Amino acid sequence: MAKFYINPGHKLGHINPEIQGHFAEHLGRCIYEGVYVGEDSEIPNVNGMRCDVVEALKELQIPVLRWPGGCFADEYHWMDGIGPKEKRKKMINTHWGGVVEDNSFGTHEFMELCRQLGCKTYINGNVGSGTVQEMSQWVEYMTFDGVSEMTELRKANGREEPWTVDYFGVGNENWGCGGFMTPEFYANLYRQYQTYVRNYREDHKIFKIASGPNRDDYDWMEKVMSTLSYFRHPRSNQLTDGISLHYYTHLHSSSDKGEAVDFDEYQWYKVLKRTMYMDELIKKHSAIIQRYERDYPVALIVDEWGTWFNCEPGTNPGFLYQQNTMRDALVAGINLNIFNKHCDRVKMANIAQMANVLQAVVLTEGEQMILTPTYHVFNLYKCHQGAELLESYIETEEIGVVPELMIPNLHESVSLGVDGKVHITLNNLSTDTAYPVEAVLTDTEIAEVKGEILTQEMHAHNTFEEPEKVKPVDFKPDNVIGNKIMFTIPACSVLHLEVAMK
């Protein structure tokens, strides 16, 4: 029996709600058909936003949404997406599928979507092909309430009051699709561009995010942070509030990423092993950040993460549409546990992506919508939003099919929620073995335990023909005595236990 120790009296840090953030790019059917169908669509919508998708996403209590990219951000010119839709400039989406982008979803539409979701806004600016003036005017258009050409333009387009921009990314993947820059060159561009991401409100400061590295490119992190630190003006504010990190879980190489549904046990463990690499990445990048931060901590923003497999057969390869199985559910659970454990440094994370792209939480087809296993994991984990991370430890054993891909059988994180209850999220990473667990809450007397679990065989996924094959069910522990909870966690599962204390 695995011993699981939890200390409700020892808080280790605050879990930002934004750790469970999302990402919507102009890529494939994420925006168009996914969340936005237009006001004239026969699909029920409010101001063009799909009612079914919005309601599903609201259930997750989405804290923040990143837009418009991704690679698309560094070819996006925001003025093409404002004004009467019939007059908006059309363009070819050269990054994703070579399809026509009609810009019918722009700044006003994004802000409307965030209003409907009740979430914070994270906008990525164009450094790769844009100008300082363009970025500066975009911030002014969105947030300034004084007398200016941009303010008048916003009002002429139907928005009297300014919006709130919570987070602003100065470029995206500038080591790659955002301009193939050197770290020193980007860091100096960042210094220039961020200067003009102005705070027009005394009561609100835009959180500025620098474009950080891909996975284990520690040289990029080192040189960007060094440049930003070295050139800090002694009377100015710190140049950046956060720096991003991107890490996708692939099965094989970048050209052959493996199949989303047709996989064997070896591939199951290989994917989960690669997912757990996130923990090492956060530790090593955090150590670099710590050496260079000055006035206050620089947050690590994991604003692209998730599985990236080969697209589904018969779909546009530039649309990155993939199915979503219990393996994806475990990837989500592992990552969210890791982010919780590193809440002292990771202040936001954004799964890629919201709908119909990569590890999506919802899939749509015409009027139909289904919830993926990943959606259900986010629903189980929303209890951690705004909670306090608790000290915890679980005994594990190594499992797998080959020595080089061994992983711990169990993976957890625990928090004290805003509701005053202890919330335990525990993953069983085995494909076929259930494990008995004894959870001990130190110096605590338990009043009540409620549980929900997501469990199925490893290939299980939801389809439009069978939309509820994978969904959470109630879970009851075997026994609760004093400060102990005894239960058996099934193979291939994600469990949430809610513990009320006397």
Second form
Amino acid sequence: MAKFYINPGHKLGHINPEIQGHFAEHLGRCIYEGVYVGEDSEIPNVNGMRCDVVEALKELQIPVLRWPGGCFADEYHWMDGIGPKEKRKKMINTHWGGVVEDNSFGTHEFMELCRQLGCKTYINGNVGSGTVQEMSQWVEYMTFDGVSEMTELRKANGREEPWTVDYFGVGNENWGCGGFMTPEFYANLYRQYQTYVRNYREDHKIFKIASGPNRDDYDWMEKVMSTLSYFRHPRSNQLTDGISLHYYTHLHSSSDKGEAVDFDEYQWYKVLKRTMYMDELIKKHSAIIQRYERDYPVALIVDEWGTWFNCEPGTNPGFLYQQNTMRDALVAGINLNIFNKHCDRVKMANIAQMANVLQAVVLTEGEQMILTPTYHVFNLYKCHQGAELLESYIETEEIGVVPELMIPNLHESVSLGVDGKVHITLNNLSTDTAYPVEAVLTDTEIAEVKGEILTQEMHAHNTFEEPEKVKPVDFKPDNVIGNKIMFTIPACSVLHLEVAMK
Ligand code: AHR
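Complement to the form predicted on its own: the form predicted together with alpha-L-arabinofuranose:
The next block holds the full complex; its first chain is the one shown before.
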């Protein structure tokens, strides 16, 4: 019996809703087909956004959406994506499949999508191949409400009021696809570009994000942060609100990614072990950030995370289309628990990506749409959005198939939700063993416990032929006495318990 201690009286930090953010890039069928089908499509849509996908995403209470990339961001020229669609420039999407990008989804369409989703906006600007002026004018176009050329242009394109840009990324992966820069060179460019990401309205402060490292590139973090905290001018203040971190879970490496559906137990445990590495990455990068922040904390923004396997056979390799199994569900559950536990530092995280790309929450084929196991995990975890992290500890044992890849059998996080209830999310990482658990809530009397669980065999996934093979079902604990909940968590599962206290 695993003892699980929860202290509802000890709050450890605020869980920013944006920890459950999403990312949509002009990549494969993410934007086009996945989200945007155009006003003339036979697929039911509102202003070009497909209704089924928007409805599904609204159910997740998506807090924030990052766009337009990714690698695409550093070759995107925003002015190509405004004005009458028939006049918009066509370009080659060189990073992703070499396909024609017709720019029919641009700034106005992104803002419309966020309006329909009711989410915050995270725009990623172009440092790699764009100019300071271009970035500056984009921000002016979107957010200025006075008299200016950019404001007039926006109005001429049909939008009277400025929009809100909540987050702005200055470049993406500038150590790689965003220009292959050295950290010092990028950091100096960041200092320059961010100067012109102006706050035009008193009530509108843009949260600026510097392009951070890939996985364990601590040298990048160190050099960028040290360059950003170096000042000559007495009136200058902290230059960035956040810095990003990208970490994808591959089976072996970025050149040997493994299969999304066809895997064995060894590969199951290896992927979960590699996912848990996120915890170490956050700790070590946070320690570096802490040494350089000055006026206020610099947030760690994990704006790309998720599984990255070989794409589905027969699909365009540049489109990164992959299936999504119970293994992905566990990867999502573990990562979201880790972000909760680091909510003091991680203020936003964005799964890659929203539709039809990498660890997608929805997959589409023509007019059909299916929800992936990862979708259901986000739905089970949405209770944590805006909640307070609670102190918790669970007894675990090491499991796995080879000594070097052992992982804990259970993985949890607990919060006090905005609804005043305790929310427990617990993952069983074992492929075959159920574990009895006794949860003890300190100094509490429990009134009621409700539960929902996602559980299936490890390869289980949804298809267009069988769209509901994996979906959550109700879960009832075996017993609730005083401040204790007794239950058995089945193998290979993601569980959410909602506890009402007296
Ligand atoms: O999400 C796919 C790609 O992964 C992004 O474009 C890039 O930022 C990262 O390398």
